[in-house]
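A single chain, nothing else alongside it, follows as C-alpha cells in the form predicted alone.
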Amino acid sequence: MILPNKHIQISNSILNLGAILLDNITANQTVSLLWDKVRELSEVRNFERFSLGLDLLFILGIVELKDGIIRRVEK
C-alpha cells in the first residue's frame, strides 16, 4: 500500500499521497488547514489515508510538527 506495485497503482499508493500532501504544504499551517485544503482530492479520499500520508512524511523526516504547525524540514 505504501509503494506502487503490479497490484497497487501509483495513484493509490501512500507514496503518491505523501507527494501530494508535500506539494500542498506551502507555508506554515496546521493539520486542520492542510486537511481542509486536500480533503476534496480524489487521491486523499478519507482522513485515514490523509493521516497515513502525513505519517510517512514525518517518518522520512521531510516535515515536522512544532507548536501545532506543520513545516517542511530544511536540510
Second form
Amino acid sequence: MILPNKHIQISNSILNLGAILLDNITANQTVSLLWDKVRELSEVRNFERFSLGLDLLFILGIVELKDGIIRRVEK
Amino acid sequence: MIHSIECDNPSFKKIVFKDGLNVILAERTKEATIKDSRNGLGKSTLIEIIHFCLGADKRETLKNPRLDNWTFILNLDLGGKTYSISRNTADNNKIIIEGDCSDWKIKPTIDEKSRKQIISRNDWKKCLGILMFNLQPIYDEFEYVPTFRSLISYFIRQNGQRGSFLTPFQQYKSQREWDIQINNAFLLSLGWEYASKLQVIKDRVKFLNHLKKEAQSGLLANLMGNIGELEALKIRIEAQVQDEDSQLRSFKVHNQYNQIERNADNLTKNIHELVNLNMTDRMILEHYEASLSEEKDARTDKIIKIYKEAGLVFMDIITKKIDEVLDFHRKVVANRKDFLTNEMDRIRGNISRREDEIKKMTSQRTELMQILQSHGALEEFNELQKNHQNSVSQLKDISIRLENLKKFEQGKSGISIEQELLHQQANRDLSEREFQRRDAILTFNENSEALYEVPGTLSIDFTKKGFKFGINIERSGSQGISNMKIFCYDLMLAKLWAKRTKTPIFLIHDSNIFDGVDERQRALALQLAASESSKHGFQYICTFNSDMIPQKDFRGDFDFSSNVVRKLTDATVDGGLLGIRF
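For comparison with the form predicted alone, would you give the structure of this protein in the form predicted together with its partner chain?
Next comes the full complex, this chain leading.
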C-alpha cells in the first residue's frame, strides 16, 4: 500500500502521494487549504487517500498539526 | 340769392350782385407778367369766401397769414328774409348773423358783449340745410344722410384742383360713392333713403367680410376653416382641455420628487448587488455541502495497516506511537469538517443577512415608488399647466373664429335677402317718382339742346349697387363737352330747386368750367344761364376771363357787359378782389 509493488503502481502508492503532499505543504496552511490545493490532482483522488497520505507523513515525523495549521516538522 | 359780399378790410373789393346773370370779369393787361397771372386776381378766392361764409373750412387762400383776422360779410336771402352773415378768419367758429331768426329751428344765441346774434359753425350748417334745402332733423335717424355742405357744393363747385369738374355727379375728387348717390338722389328728389340703407348693408357686408378674414387668418391659416372643420377641431380641443384639467386636478407635486427618484434608483442598484452576492454565496455553499458528503473518512483499520506497513519499511524512523497517529488523523479530519461547517454557517449567515437587507430595501423602494406614482415633479406640473393654458387659449380662439364664421354665414344670407328687398323697394319708389325723374330728364334735355342742338340723356337707375346716374350728349369727347355736361346738370339742379324752396337758389361757376369750350357754346351757355335764371328766378354767378368773352357769337339782343358786376384787373397792385398781392 505504501510502497509500489506487483499490484500497486507508483502513482497509486501512498509514498508517492506523501511526496506530492509534502511538495504542497508550505507555510501557514490549514488542512482545508491544502486539500483544496491538491484535490484536483489525479494522484490524490479523494479525501480518504489525502488523509492517509498525511498520516504517513506524520508517522514518519515529517509533518505535524499545530493550532489548526499543518506544517513540516523542523529538525 | 346773394345780395353782396364785403369785408371789414378796406382793400377788399365789395361785390354787389343782382338777379339773374352776374359776371365777375378778370382782365388781363399787357403789363402783367406771367407770374402776375389772373389767377392772383381772386376768382377762386371769391368762391372760397362764399363757401367760408356758408360754413366751410378755410382752404388755400384764407389760410394765408396775410388774411388773418379779416371778417367777410355775406348778405343773402334765406327763407324769404334778408340776412347779413359775418365770419372772421381768426375767430372762425363764431358766425354772426344779422336779421330775423325768430322762426329758425336752431336759434342763434345773443353775445353778451356785442349784443349780436351768434351761431356755432355746426349749427350754422344745420340751419342752412333746413333753410336752403329743407333738410329735416328727422333724417338723423339715418346713418348716411344728405348734408348741407355736400349739397351746396353742387351749386358752388370749387376750383378744378379739388376735382369739382370731373363728372356732373361728383363735386370733389375723393367723394365717397355713398355721398355721391345720396346727395344727387336728394337733389333730384329721388328716394335717397334707399341709397342710405344700401350703404348700411354694404358696411355690414364689409364688416362680415372682415369677420370672415379674421376667422381664417392667423393660428389656423393652414386650415381653410369652414364651419365643419372648426367644429371638429373645437370638439377635439375641448376634450383635450378636459383631460388636461382632470390631470392637473389630481396632480400632486412632491418637492423632493427628483431626490426620491434618485433614491429609488440607488436602492434598486443595491438590491441587485446583494442578489448577485447571494447567488455567488449559494453556489459556494452548494459546493461545500457536496464536499462534506463526498469527503469520506478513512477507516481506522486502514490507518493501523498503514502504520504497520510503515514500521516494516521505515523501521528506524518510526517514533510515533499508534495512538498518536490516530489522534493526528482525527484532528486532520475534524479540522476539515470544522472548516467546512464554519464556512457554511458564515455563508448562510451572510445570505440571510443580505436577504433581510434586500427585503428592507425592497419595501423602502416600494414606498418610494408609490410616491413617485401618485406624485409628480414641479417641473412636470408646470409643463402640464403650460400645455393646458395653451389648449385653453386655442379653444377660446377657435370659439371666437367659429362664432365669427357663423355670424358671417347667417349675416350673409340675411343680407342677400335684405339687398334684394331693398332693390325692389327702391325700384318701386323710383317708378312712383316718374314725374320727378321726367322733370329732371326733360330739363337736362332742354339745356343740352340749347347748347348743342341735340338732346342729351340723363339716365337714372337703381341697381344692386344703388343709384346709377349717367349723362350722355352726342358729340361727347372733348374736355369742353364734358364741362358743358356739368354746366347742363348744374343748371338743371338750379331750375329744379328754384321751384322747390322758399330760398332763392344761386348757382356759381368758376371760369374753369368754360375752359376748352368752343366760343359758340360759351356764348350759348352764358345766354342760357341769363335767360333761365331770370325766367325761373335763380341767380347765376360766374367768373370769366376777359380774353374768353365770345363777343362775336352773342345774340344781337344779349348785352354781356351789362351783366358784369365787378371787374378785377392785374394792371394795378390793388386790382384784385382782396386788393393785396402775396
